[in-house]
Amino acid sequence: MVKKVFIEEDGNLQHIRDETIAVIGYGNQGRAQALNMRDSGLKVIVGNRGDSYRKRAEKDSFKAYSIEEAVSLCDILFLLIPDEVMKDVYESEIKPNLKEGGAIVFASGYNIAFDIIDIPKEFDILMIAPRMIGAGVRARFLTKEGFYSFIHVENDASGKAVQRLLALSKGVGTLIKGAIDVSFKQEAVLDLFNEQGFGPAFGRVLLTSIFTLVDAGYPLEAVLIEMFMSEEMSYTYRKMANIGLVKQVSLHSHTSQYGAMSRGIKFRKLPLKDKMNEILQNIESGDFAKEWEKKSSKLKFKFLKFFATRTRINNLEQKARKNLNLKSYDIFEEEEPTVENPEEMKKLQDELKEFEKFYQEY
């Protein structure tokens, strides 16, 4: 693929018209692709464990099949499925039953770039990684916006990957807005560096002016709605995207403007700049991976979720919901989780005792 960026004429849908497209996974991205993709014309169905996924396939009329039938019915096969059960199901469901000369999509760079899942070389390996939500994923290629994904071609076996991949591309609606060739280890890389270098830095500087506010006595619901319920820093962010980082600044007031630009300087020596390239370094080399594949990782998980109910913006979060009369979501409480293995803790203690302490402070 020599081109970089790719629009709607570089698709032909003629190219995979006759071929079977099964999506493995209706969750999310799995729902809103397979809907895209069959109301570009192509022919889709659905693989999924038994339960209300599957159901919900069947609801909105796709012909749907254990992941085993599904696999040695297509021609191109969609993994839609988490990545870290991804491998399992692989080794266990779809490996044996692949059809010779199919392809296989990923929406993830990420099992590939880390060598985590060893696909057969006579098989297309193909990824189209949307940057959206599967709700946006939908709603965008209904009102024919578009959305921007990351797509590449890892392997191609049948001489005509470049083809599917264009063809797929523009049935899944991405080509509407553009898709941009980037390796599998590029996207694993930019999608895991903005969440763990971007987002952590993000947020710490979040939470730490909202902290210095209220600290100061400046009344919660105040704090919280100025600094981020008011949804105007989503309005700001979306004004970076459709005008320009710079441009929208613009937007603001000359007051505004002038704060912004003169107290920037204050924050130009903040020490994050060695702190990123440790982060991508660990990403890059496949460290991270590596530690997420661990067991105890998955452990470690269920307590970094639980200790974050118990933080101090949580806590304070939840009484400003429940001042202004906002409903109250529960999806993120989690309970104390227990460990089995009592050898398995003491190795996690020290470690976790670290965390606790950290979101104590927050």
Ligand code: NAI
Second form
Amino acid sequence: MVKKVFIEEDGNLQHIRDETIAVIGYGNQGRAQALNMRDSGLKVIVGNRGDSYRKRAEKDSFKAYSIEEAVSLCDILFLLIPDEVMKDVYESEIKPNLKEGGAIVFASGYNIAFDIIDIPKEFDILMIAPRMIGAGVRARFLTKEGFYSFIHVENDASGKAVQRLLALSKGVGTLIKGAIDVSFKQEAVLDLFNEQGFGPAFGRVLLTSIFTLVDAGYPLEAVLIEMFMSEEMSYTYRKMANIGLVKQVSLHSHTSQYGAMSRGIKFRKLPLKDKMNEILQNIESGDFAKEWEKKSSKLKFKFLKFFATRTRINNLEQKARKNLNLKSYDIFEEEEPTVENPEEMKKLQDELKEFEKFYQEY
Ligand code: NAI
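Structure of the form predicted in complex with the named molecule, given the form predicted on its own:
Every component of the complex follows; first up is the chain already shown.
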């Protein structure tokens, strides 16, 4: 695509008015995108395995079919199931049933970017990857605020892939805000980097700040309110997006501005950039995707979740929520994972010990 940024006028729904769209998967993104496209006047059906998500689709008055049936009935297919199960479902239920000249729309570049699914030359391969959770995709469509997405044509088998992509982007509601042409690989790397670079580094900064204050004797509830429960931080984040990273500084008091601007220098020597580059390279090389494909990573994941529910911060937070009369979510019921393959466990043992120790610090 020659242009990089697309808005409402760039999409024309007439290009897809007569095509049937099957949304495969009625979860976070599936439900929101299916409802938005139907409200935009497009022909939408749902394909789902026989679980509670399928019932939800029927309750929302969609015609719901098995995945195979929905695929055989549609011209355009939105593949909105979890990334880690996509390859198997694609190979067994989608590829054999999709019409030639049909289109597959991904909401994440992951499986194509890291060669987990081979690009089929006979279909249009498109991406509409919202930078927004499903609930927001729906809510911001209804309020007409819209949401950003990264979009791309990876394969144009029909000769009309660009028109299809832009029409679908309009139908989903992302052109209200704007869509940016970004490759599958760039989308996947940006997404993973945010989760693996920024996320954990920010988490460590937040938790270190909380423990610095709690260990110095400040009241627990006050510390948590100060650091995140007041939602002041999320409000500030919103302002960063609305008026700019630097401009929003002027919304804080002079004392706050001086304190923040004069103290940043004290953290200059943290080896953050080196660590971030290490993480970026691990993602770009495909090493992370290879690691996550391994069976042993699924077992490791179960243990990491288990360790994460037994941290000091969770105990403290539960206590604070109770004192503040807030609803408590019982995350402590997570049971210690059972190990079916002791050989696999043996290989992971040292690494898991290290993680257990790490989580005990928090
Ligand atoms: P989800 O976890 O909400 O998906 C649930 C749906 O997948 C249900 O309909 C369920 O029946 C189906 N499903 C689960 N396992 C299955 C299996 N083994 N076989 C067949 N169907 C199965 O998925 P979510 O979070 O909506 O993600 C869908 C896509 O959207 C992914 O590519 C994800 O990367 C992308 N995405 C997700 C965002 C989010 O807000 N969660 C944000 C942007 C993109």
